[in-house]
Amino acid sequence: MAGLVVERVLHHLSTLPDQPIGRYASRATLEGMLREPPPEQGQSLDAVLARFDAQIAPNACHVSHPRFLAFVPGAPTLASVLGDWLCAGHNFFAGVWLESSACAQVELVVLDWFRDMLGMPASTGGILTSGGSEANLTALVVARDRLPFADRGRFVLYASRERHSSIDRAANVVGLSPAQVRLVEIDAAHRLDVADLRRRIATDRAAGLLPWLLVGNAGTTSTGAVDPLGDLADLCRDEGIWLHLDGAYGWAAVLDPEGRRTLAGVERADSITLDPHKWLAQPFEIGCLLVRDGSLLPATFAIRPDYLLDTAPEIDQVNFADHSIALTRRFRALKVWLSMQVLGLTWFRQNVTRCLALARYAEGALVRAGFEILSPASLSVVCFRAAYAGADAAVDRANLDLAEAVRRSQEAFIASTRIGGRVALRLCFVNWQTTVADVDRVVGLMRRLADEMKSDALARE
């Protein structure tokens, strides 16, 4: 029976570049296909998988497809998928040392690998999470708990206007009011404006408020911009402010010499969020939080109720349930450990280098095809749009229509953002399967569709 699933997964992975991207269906269509009460009697796996093949798989997009270049996609290797299968099959509980000593040890090793990649000190500790949103929330909780309850109404959090939306959610969850969040201006390269940040901090101190935490970007989602990390670290040191970096997308660039230069100063963070299920080619879900003073994690989260007396760790043991919100945890480290053992760090380093090069190549291909570059390649993201005559609102609408036309083709998947108030389309390269030929195909497809849409518009006039 298991062979039927294995066969499907292996076929899917081996033929993915030749498959359509996938599609999204209407709610009404899917209700008609899938709405039903739970069956009283079981049926053969063959029959159930036939429904999966006909009704579920075709109505979802293949985020791992080499021409899925929207958002920040994930594209796991077969080795990392096998690690996830081993985890699920063994149903490891990775919460306490008593039940999962080897699992905890592997997680410690993987966290230290990440720490060393970034150049952070030996005092650094961490936790593997479901993703970047959980990691960002965990960081804010740890930083908040360092300060007295009586002062929490005066905390101020600073973040770039290009922050990830999970920061806003996390600020809300930890109890900050909107008045306690400062959105700092960005410069022409979409990086946090340090001068504006200094002015805001000085104004808040003069008003009797407590500048508390700064969120810097080590690779923004929209443009791949990296804030001036060294300058931010200097400022936070001088002002006594916690520096949290959101490196969910961009952190893996440290594996490349050029990327490491771009991320200079990342090692000085008080905490940093990473997402191995992005550029490190792991299956969903695996995020990570590293904290410079690792002892703050158990100091914030450890609780020992009566029913867990047996799980109290010895001095050299680690209960990862004491380091974050969740008690029940998957053995997420296994897929990273297994894929690193099978492929070697060089494979991951080469993928990062290749993706950086693909972004530069894509920028040139877009220029040659007549597209307007709104944000040059930064890390592995490039933003652009089709140039149309007309009012800004009409040009924005035309570019949104172009993105939708690309998605409907099922040859590629792109998405939009806004840069300087204008709609931009963007390509993000983290997929180890994406090639120069894929870039040429996507750019050619966009050019053809844009020309067809322009001709249709002229024909209607």
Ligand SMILES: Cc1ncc(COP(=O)(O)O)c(C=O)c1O
The other form holds:
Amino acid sequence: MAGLVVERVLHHLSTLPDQPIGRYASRATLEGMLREPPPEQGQSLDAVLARFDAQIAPNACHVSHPRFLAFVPGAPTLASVLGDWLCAGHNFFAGVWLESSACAQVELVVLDWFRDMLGMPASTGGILTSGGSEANLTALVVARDRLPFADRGRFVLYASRERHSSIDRAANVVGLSPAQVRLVEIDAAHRLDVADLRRRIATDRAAGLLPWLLVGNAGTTSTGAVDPLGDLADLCRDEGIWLHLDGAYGWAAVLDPEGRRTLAGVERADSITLDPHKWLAQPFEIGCLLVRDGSLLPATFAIRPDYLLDTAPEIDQVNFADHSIALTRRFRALKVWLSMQVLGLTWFRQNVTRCLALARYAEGALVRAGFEILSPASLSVVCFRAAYAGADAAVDRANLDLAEAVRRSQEAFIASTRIGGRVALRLCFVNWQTTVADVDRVVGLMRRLADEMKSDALARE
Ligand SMILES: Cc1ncc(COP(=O)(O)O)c(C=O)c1O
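What I would like now is the form predicted together with the named molecule, since the data block earlier showed the form predicted on its own; can you produce it?
Expanding to the full complex; the earlier chain stays at the top.
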């Protein structure tokens, strides 16, 4: 029985570059196909898989496809998928040492790998999470836990205008009012403007508020910009502010010598979010939070109710359930550990270096094809647009239409963002299967579609 699923997955992974990327269907269509009460009696897996093949798989996109270049994609290797399968099949309970000591040990090892890649000190501890959003939230909870209850209404969080939305969500969840969040200006390269930050901190102190936490970007989602991390670390040290870095997308660039230089200062964070399910080729879901003073994690989260008395760890044991909000948690470290053992770190280094080069190559190919670059390759993101003659709104609309036309082709998948208020199209390279030929194909496709749409866009002006 299992063979049916294994065969499907192996076939899927080995043919992925030649498959259409996929599409979405209307809610009405999917309701018609899939709405039903749970069947009272079971049926053969064959029959159920036939429905998976006909109704589910074709109506979803393959974000691991080498020409899926929107958002921040994810593209696991077979080794990491196998690690995930082993994890699900064994159903280890990776919450407490008593039940899964070796799983906790592997998680400790994997966290230390990440710590060492970033160059953080031995005091660093961490937790593997569902993703970057949970890691960012966990960081804010840990940092907030240090604050006296009486003053919590006066603490202020700073983040650049380019922060990821999970920061806003986390700020809300930890109970900050909008008046306690400052959005700092950015410079021409979309990096946090340190002078504006200094001004805002001084203004807040003068008003009797308590500057508390700064979120720096180690690779923004929109443009791949890296904030001046060393300057931010200096300022946070001088001002006594907690420095949290969001490296969910960009952190893996430390595996490349040039990327490491771009991320100089990352090792000085009080806490940092990383997403192995982005650029470390792991299947969803695996994020990670590292905290410079690792003892703060259990200090924030550990609770020992009566029914868990037996699970109290010895001094040198770690209950990862004490490091964040989840008690029951899967053995996420296994897929990283297994794929690192099978492929070796060099494979991951080369993938990062290749993706950085692909972004630079894409920038050149876009210029040659007549696209306007709005943000040059930064880490592995490049932003651009088709330059139509016409009013701003019409050009914005035409570029949104272009992205939609690319998606409809199912040959490639791209999406938009805004840069300086204008619609920009965006390519993000993290996929180990994406090649130069894929870049040429996507750029060629966009050029052809943009030319076809040109007359349309102008006609609607
Ligand atoms: C910079 C950044 N931070 C946080 C996140 C959220 O991570 P996740 O989607 O894993 O929750 C993302 C997702 O793209 C991101 O790019």
